[in-house]
Structures are given as structure tokens and as C-alpha cells.
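The chain that follows stands alone, in the form predicted on its own, written as C-alpha cells.
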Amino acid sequence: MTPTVTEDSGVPVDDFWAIVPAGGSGTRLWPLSRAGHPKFLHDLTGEGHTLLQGTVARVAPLSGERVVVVTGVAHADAVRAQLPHLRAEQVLAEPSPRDSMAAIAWAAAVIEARDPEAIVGSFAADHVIPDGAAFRGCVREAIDVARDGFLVTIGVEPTFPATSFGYIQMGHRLAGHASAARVRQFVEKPDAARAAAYLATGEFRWNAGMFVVRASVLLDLLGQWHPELAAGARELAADPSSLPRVWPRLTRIAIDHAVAEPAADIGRVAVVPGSFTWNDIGDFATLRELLPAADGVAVLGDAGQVVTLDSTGLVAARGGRTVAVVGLTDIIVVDTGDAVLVTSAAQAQEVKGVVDALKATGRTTLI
């Protein structure tokens, strides 16, 4: 096994920024999570908080106040009232959704301008990571590859071949870092003979989406790609009121696309390899892993409103009634008050195929 930097010593990066993109819907998770309140909103653990405040509170130790969150203009009400302690100034509210790379790329370029040799690390709001201070210590790695002009991800340590993300590939180690190495690529979510075959050489990481680099540098390298994003994003920071102008020409890309692969294409990414339990809470058949199950019944809500007889899987009583469970092995139930989901664990990936229907027959208020 790589070895994994782990220890955090609880002190603040002082040049260093957290970037939190808020965006999606979270369709599979349908009827908790919806355009109007998505995922990233909702307490999905049982812990107290949402898992925005869970992911802002996850990196303060290390950004202390400087943290910039990057969310729909739908949400971004919502978003400073679960994060009070935040100025106006560090949520950015994007007038459409363009993708990860135009979230980014603006605050990159709004945190650069204040201080030009800031480096930021780029987190989503909808991830779960248990293990706080390995996850620092592994970003504190990634800070000072960074300062050495890479552009840097996190790669998590697979547990089983999974189809549902993507994987990096590890290159040469880099000298001079605990685990540092470089990427020889990225590659996208593989079938299940390509999982396991990934799994079988040891060279390869799970994909979290998680990218650490200086901001100009990144700026720097989406221009060599995509020019226009990056002067759009600078000119944004320059002119805020240039927003309703300049957004809608900012090119729809991830920054996978747009950044990470071509520049590992030319050696500028690195990865430093994370040990630590993550999740990103894709469907409902994900997030009853994360739950404690009594019984068999992993309940998210009121336990109290919930019976389960002879039954395994998921129980989710958000309506103010009692939902009642028997015999069914695996399910998936979930009661919002106004729509009720009822599924199994198996095809949990296919309920965003209910928003569809419901965009479909015009039932809009449900989603």
C-alpha cells in the first residue's frame, strides 16, 4: 500500500482558500433531495448537520475563515443562512448552471485577486468523509505539491471495484513528498471487468473530484484550453457587475475536461493518495451504508415513526407518519409528506428516472 499522509496538526494554511461548489439537484436521491433543496442541504447522516456545514466545517481547520462556496442563485439564500458566519462576498451565486469548471474557475479568480499567490483547494458540498484529520493531512501533502506548480488531486483508496466512479492512475512517485506521484491519467467510470482489473495492478484511485493547485496556475492552464473561460472568470472577478453579461458565455464543462486530463497529459498533475473512508451519497442504496441499521433497517429521521418485521434496507419517514415495513428484504422507502418513494437497494440508481417522468407529464412542483 502507498503510504498516506495522515497527521494534521489543527494549524491554518494562511494562504490557502477552500472553494466549495454547492450545485446539482441530486436526483437519485428524489423525493429528499430537489432543485428547490437539494442534497447538499439536508442532514443525511444523523449527525446534527447538513452536509454543506459538515464539508465547510471539515476544511476550516485548515482555511480557517477563507472559504468561498460557489452555489445556484436558488440556493444561495439558504446557503448563507446554514453558514451565517460567511460575508456576502464568500458566496458566490451562479445565475445558471455551467458545470464545475465555470464555478470553480470564478472563485479561483475572485480569491486570486485578493491574494495573488493563493492556493485553493476545490471540495464538494455533498461529500462524506468521516475521518476529518486524515483527510487534512492529506490535503496539507497536496498543498505543498502544489506550491511546486502542480496541479493536484486527492485519490481515494478503493475498497471494491466500483463502476460508479471515476479512477485516476498513479505514475512515478514524486521526491521530496510523503506520497505524492504523478497521474498517468484519468479515466472515466469503467464496467465491472475494468474495476476489478484497476483494483488488480494497485496503481489506481478513486476520482473524488477533488483538485488542490494555486489559483493562478489553474486560471493559467484553462487558458492554454479554454481561454475564454479563464478571462471570463478573471473579468467576473474584476467586475461583479459584469455577471448577467459574461456568464452565459462561459463555456458547460467539468474540470475534469477542461483542466485536469489534458494537463496530465503535459506532466502538471499530481496526486497524493487518501486512506480515509469518502462518499458522495449517490443514491439511496449508498447512503443506507452510511446509516446504523437496527435490525436490519437503517433509519434516517425519526426512528420512532418507524416499524420494521422480518425486513433489511432503508427507511426514510420525513412526513410525519408511520411508516410500517414487512417482509421485504432491501427496500428502500421514503415519505416527504407529499410523494412517497418505494424501491429496492438494486435499483436504486434508476430513481432519477422518476423526476424524469415528473418533468415529462408537467408535475414540476414535485421536483
The other form holds:
Protein chains: 2
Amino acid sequence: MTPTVTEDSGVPVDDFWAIVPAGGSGTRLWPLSRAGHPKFLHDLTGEGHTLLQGTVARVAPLSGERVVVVTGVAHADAVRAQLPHLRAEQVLAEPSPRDSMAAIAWAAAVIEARDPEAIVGSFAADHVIPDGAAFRGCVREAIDVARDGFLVTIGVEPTFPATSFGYIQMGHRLAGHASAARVRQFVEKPDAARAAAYLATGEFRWNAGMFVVRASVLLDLLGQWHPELAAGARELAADPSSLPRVWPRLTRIAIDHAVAEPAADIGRVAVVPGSFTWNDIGDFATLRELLPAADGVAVLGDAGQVVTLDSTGLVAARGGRTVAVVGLTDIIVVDTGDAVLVTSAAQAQEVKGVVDALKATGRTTLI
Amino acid sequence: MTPTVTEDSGVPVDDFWAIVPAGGSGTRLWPLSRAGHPKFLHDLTGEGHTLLQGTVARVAPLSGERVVVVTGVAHADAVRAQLPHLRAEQVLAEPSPRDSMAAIAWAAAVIEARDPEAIVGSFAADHVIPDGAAFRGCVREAIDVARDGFLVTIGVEPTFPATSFGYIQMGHRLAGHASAARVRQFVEKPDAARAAAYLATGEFRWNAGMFVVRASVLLDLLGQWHPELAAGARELAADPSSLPRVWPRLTRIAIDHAVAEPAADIGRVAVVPGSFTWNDIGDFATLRELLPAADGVAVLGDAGQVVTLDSTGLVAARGGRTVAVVGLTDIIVVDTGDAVLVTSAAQAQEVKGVVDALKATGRTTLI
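Which structure goes with the form predicted together with a further copy of the same chain, now that we have seen the form predicted on its own?
After this comes the whole thing, all chains and molecules, with the earlier chain placed first.
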């Protein structure tokens, strides 16, 4: 199937709301990302805005000021400080982590209470999409598809047989839309051979965890498989004072398992394919790919503080000190004020082990 | 030839003086070693004393207080601070670098002026010899050989076919001494094949740059090939006020080329073999071998600040921060207050290129 890029027309969609789940600790990005200051609060791409600010700015041409951020209570103040134009009720503070379904359902219920016909799009706060116009073109088509009652996901065209993402298998095209198709199935992160087989078919897309759907449809679908979750979310929206009582009882489950997969099985999920570059910055190897490289080394921070000889990889100079790298291939060096990490691109997923080790030895101020 | 370890008898030798040349910038040990604070001023082995202090303490059982340190004028105060028991005249401050022959000749002439029969031993301030008693046993024999008019060097038994050291080829044994032999020749740093061939003969020793000789013999031998150097050194000893005039005119030459090699050609050089462990800490790969390793990683500094997972190599934690290393083999990480270096053991010799790069870009405060 040929990838389609729908150009964004630039006009906001009056009944469209953006939901931005801002969660996750980003332990694979330690020591840049910390539990108290997770990755979405950082400018990891050196573009002058944080991942959270970039996410909101990217969708704003469609949503206008209709944005709701859901984050942990520990990060709510930092989120508000980074997004000063949001009103108090646009930042929902979770008393405790209850996974993505509870977060998105709560936001959807709050939006539904204001506008029962509203369409919502959920976009994680820590993803990077350099081509915002191409992204919005896909979302705009997804909004149109969502008006027909579908739960719509964006399927990112794979550029390599990734094993760290789930996949979406596309089915028949949906009539009346530029590129949307039904979803045949969602599949879990594959092994390398299976990922290559997926790519060979041309039917599979990366699951970037983006969903566009009428708020009421999302909650009604959720009600089919997790009625207590849908009812709890609507209770929170109707009576904010119920939060301390209702929140702790909400089922911990990801939106994929709670709604997307079962809804696909009954033919209620569509996919709009997108061929834009998408990066979830899962680890430093992924981050490296986002950054321009001079002489083979991508630099985050002040390039004037970095000296590299015969090396390739990523250097993050965030400690105010000179970082020198000599004769190493695919090396990752992350310098911060109180900690320095050295690993390789191939081992980047294992960085979370450092956080585990620090936790185990009681050095919790560093994590 | 079987290595011989002569046990040290523990009695000082009344006419023996130690000369400690404290020079060299140690650019291969950047950022631990800096031009303003070179490696001999550091505790690189984590033993609680600097290399300079360790060198003086190692020879003190033979020399007593008869020690003369020769160092650059920029480091004289630091040397005096580290060796507070030395009198002012025991630290000779070179106005400018003139290589090892000028430094040693000056010290030898100063000692000769005090005791015309004195025997001197020259031991660089930045070498490490864990077994001081074995070292002193060799020096004690070298002193006895020096009484016969020889320039005596210590030949360290090679433990591998090193290509970063010069070698000494031993000739016939000297009668009347436990293990001393004549030197057939000094040879320059060999390539790997030649080094292996040297080891196979059993006749070759590492040239550790240690010389034991009667002060007057050294200066008289020097006078044969470099009369202006010998005369200049004796003028400095006779009239310290001549330093600004005489010093800049002294020939820049290493003691090996100025005296040791030509004297070997006329049969005036002997060697005492030593089988002690000797390390000149030429780079971080060499330093690593000196340090105990836990889980494959040698740590210099506070081991409580180091977290390593599936890694081997060296971590120097001298920056007061946590250093984490994940999944790297033979890695070198050196953390200091204002700079961090990352390289591999195999590339350790190339670290001097960082100093060159910093110099070229004007960042001289870091070098």
C-alpha cells in the first residue's frame, strides 16, 4: 500500500480536542530523564522547547486551545509552568498511576461533559514528529473517519523492521476517505524475523499509540468490556470531588488492551496511514537518530563543550563540562550535573538497569 | 637469564643520593593530569600518596634525606608542598624544559659539589613499583657496581612483548656481583615482532630509565660527548646565580642518547636485572593494570559513586558525581570536576589528541 501524506489545510476543527497523556518515567533515558523530571519535561531534541510543549504545539493548529493534559500529581505544577496558557481545569492530575486507559478515559469524560459530540485525539507527550503538517493531515482525516463512529488510529509507515513497537495490520480501505482502512488486528512487538515478514507484506504499520475517536464512542466502547472504568471516568467528570474515592478503584490497563484490540475484533477500528517520521525516544539510541550528527557524533547541548576524535555516537553535554570521546564507535555519553552515563547504542535499552541498581542501593536522589 | 631479586637489607647507604626528575606533562592521562598539575603530583593508584611522594618514600630507606628533586619552575611550589621535609636547596626548579640530561646533570653536579665521591640514582617521579623492597635490592646492587666506575641501569624483566618501552640487551655477567651484567646495547622501542624476538632470546630487559652512577663519573662521561653540558651543570652547582644565563644554553637531549648509549658502546654501562613489577603509567590502559578490579572494572576514586553493568575497564570517579557504565568492554571513563573523558583501553594512547584539540581551539584552561 502506498503511503499517503494528506496536506494539512490549516483550519482548526471546532469540535476536536487534544488529550495529551504525560506519563512514564523514561528510565531508559537516565540520567537526563529523572523520576521527578521525566522526559516529556525536557528539550531532548535541542529545538528550544520541551517534548510536552512540542506535542501541544504540533496539534494546536487543529485543536486550538482545546487541550487536556493528564499527568501525575507530582508533575502537574511543572506541566502548568511549561504550558502557562492552559486553564487550571485543562491539567488533570492523577493521584496515582493507573495506566493509559484510566488517564485517557478521564480526559475524554471531562471533554464529553462539555461537548457530548466532541472528537478527541490522544497523543503522548513524549513523542517527536518533525513534520507537523504531515501529522496534522493524517489527524484531520482521522477526525473525519471518527465522525462515522470509528476508533481511529494512526499507522506510521515502518522504515525498518523494528522490534520495539507493536504493529497494526491494515484491512480493506474505507470508502469516502483518502487513505483510511479498517484495522484487521493489532499485533504485539514482534521478533526480528516476524517484523521483517510484516514489512514484506506491505500491510503492517507501526502502532504509535495515537487514537482519534468521538469521546462518547470511546467511553461507550470501553463500557462494553470495562463498564466500571467507563462509569468511573464519567463519575469523575460529573463530580470532580469524587477523585480520591473513585480513582484508586480504576482498573490499571493500557488503552490498547482495554479498547483498541477488542474493538478491532468487532470491526470498529480504522487506521489512517502516515508516512511522517515518528520517534518515541524510547532510549538514547533512538534519540541519537533524531539529532544531526557532525563528524559522526550527534550532540545534545553545547557542541562547544564536546571534543570527539575518531568516534561515532551521541554526546549529551548537559553538565556544563567538557566531554571528550576518543576512538569509540556508536558510543553514548550523557553528562549531567550529578551523574554521567556511558553506554553503547546497542546497549541503550539496558540503561534502566542503572536506575534499578541505584534504587537497590538507596541512592534514590539520583533517580 | 634467571631474574634475581636481591632482598633489601634495610640499611641506608651513606654516600648515596636519590635524584628524582619530576617532569613530563602526562597528556595521555588527561583530564586527570593537567599541564599545571602533572601526573606525578597525583595519587593515581589510590594508595593515599602521590606518585612523587611514593617515589621518594620508595628510595628513602637507601638515601635517607639525601634526595634532590628537579622539576619545572611552575611545579616547584607544589613539589615542596608535597615533600615538606625537603630543604629549599633539595628542590631544583628548571626555568624551562631542557630534557632529562640537563636536569639530571644539574642535580648530579649539585650533589658532587657537596660530596665528590657521592653515588647518585635517578628515578622518575611518575613510576610505580609496588614491591619497594625488591626495587631497593636491585638499587643496592647497582650502587655496589657503580663503585667500580660503571654507569648502572636497572633492567626490568619483561612480562610481555611491549612496544612502548626501549630495551636493554644484557652481555656478560660482571664478576663479584650477584646478578649484574654488562650492557651490550640499548635498543629503541621495537615493533611487535621484534619485541617478541627480544623476549625469546632471554637477553633483553625493559629500559625503565633508572640510572645509578657516581656523580663525578656521570659528569665525566657526559663531558666526553657533551662537554658544554657537563661544564654548564658544574657551573650551575658552583654558582647558583648563573642559572638564568647558563640554563637556556644547555643542550636539549635525553640522558639515554647523551650518555647511556655512547657509554655502552665503550663498555662503561652495566645492568642489574630486576623482576619487580614496574609501571610508568604511560596511559589509562597502563594505569588500569595497576588497580584492583571488582567485577572487571578497576575504580580510581570513590567506588560508591560508580555503577557498572556488564562492563570491563577503568572508571576514575574524581568529579564528585555518579558514573554509570552499561555494557562496554575495556572502556575508560575519567570523570573530573570540569571535564570527562571516554575512550577504550586500545585507544588510550590517543588521548593526547584531545589535549592537542583543546589547545588548537584555545581552551587552554582545560589542559
